[in-house]
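Let's start with one chain on its own, the form predicted alone, as structure tokens.
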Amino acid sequence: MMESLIREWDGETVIVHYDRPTGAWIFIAIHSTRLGPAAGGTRMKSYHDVEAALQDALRLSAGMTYKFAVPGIPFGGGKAVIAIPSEFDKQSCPAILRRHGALIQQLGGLFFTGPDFGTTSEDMDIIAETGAPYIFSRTLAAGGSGSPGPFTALGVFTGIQTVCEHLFGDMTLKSRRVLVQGTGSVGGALIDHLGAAGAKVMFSDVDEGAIRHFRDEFELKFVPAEAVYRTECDIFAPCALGAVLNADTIPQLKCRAVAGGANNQLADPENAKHLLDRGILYAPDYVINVGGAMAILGMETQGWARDQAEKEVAENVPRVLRQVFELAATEGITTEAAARRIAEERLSAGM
């Protein structure tokens, strides 16, 4: 199965490492270096099998290629996955992170990494002990730029504004019903932006602490996980894990648009056509969730100040998303196909 996944993949290189002390597998997928060295987060979680972990790394790395190519960021796409066993001892986490950093160091600049699902800026500090200088988003105390989550949330927020502009004629979010799925570093910050803009925010999460926080302290409407896809709203914003848009969920959707921060929201590229057929506008995830990567890379490789990074994100996401919507309408194609065409043209041009 692993062999067939790699054979059918259209990327460049896969590094496979078995971490004997913990029983974890580490995959570093280098999808493309056509625009520059590969970059992507390190995801750490338990999977039901090793093949699923590899498949996640391969798909996520391809998404990073498009994420960088659409706005013209000079990096290629990559992703690291640390697939930990279900009985993983958390006390062994620092050691495996250091071994992961040593593996990245051995690649000599082929791959740069930062936080992703299951890892934090504090984890990047540990990885950097053996992996520097190829580690982004370390804590401010360690000389890094901190978490990319707030910048990702800002990009998603401006993307939602642009979706409203396309659907309703202006970017205002006042009284628009937005359902945020997942209230982590991106979803939680997005909720803050939406609330400040006057949106009617609903949320869904499976963490009891998060539910109490947003339901009881913020007095937001909580939507149970099993009711998310059939809840009426203007904008559905997936901000948890991917593959939430599939043959089972799309027929249930009662929204005008999907615009969220999660990676790989489409279980299959064909699902973009299913959304179009239902009259649901889709903002491609790698177009509007680029803010974290754009800001961190800008601050750590180009010397941007934090306010400049925020300005770049807030201006870039709407501009590119408008291009995607215009191309999709002109060519009669899905927004996913339009975004990929823009990315592939830039990849072909090497710019």
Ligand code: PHE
Second form
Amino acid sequence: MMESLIREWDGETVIVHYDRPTGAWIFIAIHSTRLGPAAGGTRMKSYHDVEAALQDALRLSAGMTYKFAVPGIPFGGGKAVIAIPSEFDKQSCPAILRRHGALIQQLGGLFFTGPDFGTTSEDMDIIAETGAPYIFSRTLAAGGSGSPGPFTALGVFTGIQTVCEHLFGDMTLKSRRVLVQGTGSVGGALIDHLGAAGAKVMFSDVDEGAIRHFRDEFELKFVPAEAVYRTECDIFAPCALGAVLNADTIPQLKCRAVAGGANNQLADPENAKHLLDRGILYAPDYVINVGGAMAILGMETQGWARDQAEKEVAENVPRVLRQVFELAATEGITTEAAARRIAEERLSAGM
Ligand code: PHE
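Having seen the form predicted alone, I'd like the form predicted together with the ligand now, please.
Everything in the complex follows now, all chains and molecules, and the chain you saw is the first one.
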């Protein structure tokens, strides 16, 4: 039920737009503006039903609040979901993106957006035709700072190094077995970093082209979807969609740590306890995957150059992750609870 989803959510506002020409629903969830205007990606995909789309927007927007709060980025959390019908005609994409931009424009600065699953910097260029100046991550050609994916991947990579340091007392990735789930803009770039660092990379994907690319050209070990959770590895790096850590998958895991770029990896925050009980170190998703948003917002609102953005990501993700691991260890709580505590402290202080 839509009513109960919203009633039980702890955010501020939900904007609901029915896109009559296509039959798509657009939800913009504003979880918190405590630290600044809400920002978050626009996710475009088809969902099983409208409730699932709303729920995704609500949950993802909360993740953005914590993502910005933990390292102290002055933005609030929001997320947009464009839930397209399953028989959606790609031809109507630019038009719906323009209508989405017009909606963001009407919000007058309540919500800023960038790319997420199912949208690209090219799509941001189109949204910006009607939605400027509230659109981040447009293409370089259009004057934006391009895709956040490589920066997210860099942050995840440095986060995986930090996880190794914590687990093995040594940051090196040489010969560590890392299983990357999803080889999109984050997973693909992460594989490059891991390969360059000498890790033994395995990957899983459902896209035939991606499978051929990484298995046949890169000669990486391919793990079929049904075997992902029970495959033995040092680090499992989810870089696809959310809720991959749940009551069904956690008992199967044969890894030392979970550290990846996907948003909302835990089906329920309670699942973090289950990981802890199994002795699996969890790098909270919104802590390790902040790189993209951090870099893009830094470049577009603080005037950072690209190399400065890389430097900020590579310094901040490990720093904050170490802080989370330390707090969790000294308090005897999960890393998820530790990250949440750091976020809540900043939120209640308003900075
Ligand atoms: N998909 C990004 C994330 O989840 C959203 C984003 C990109 C936000 C770029 C701001 C700028 O972090």
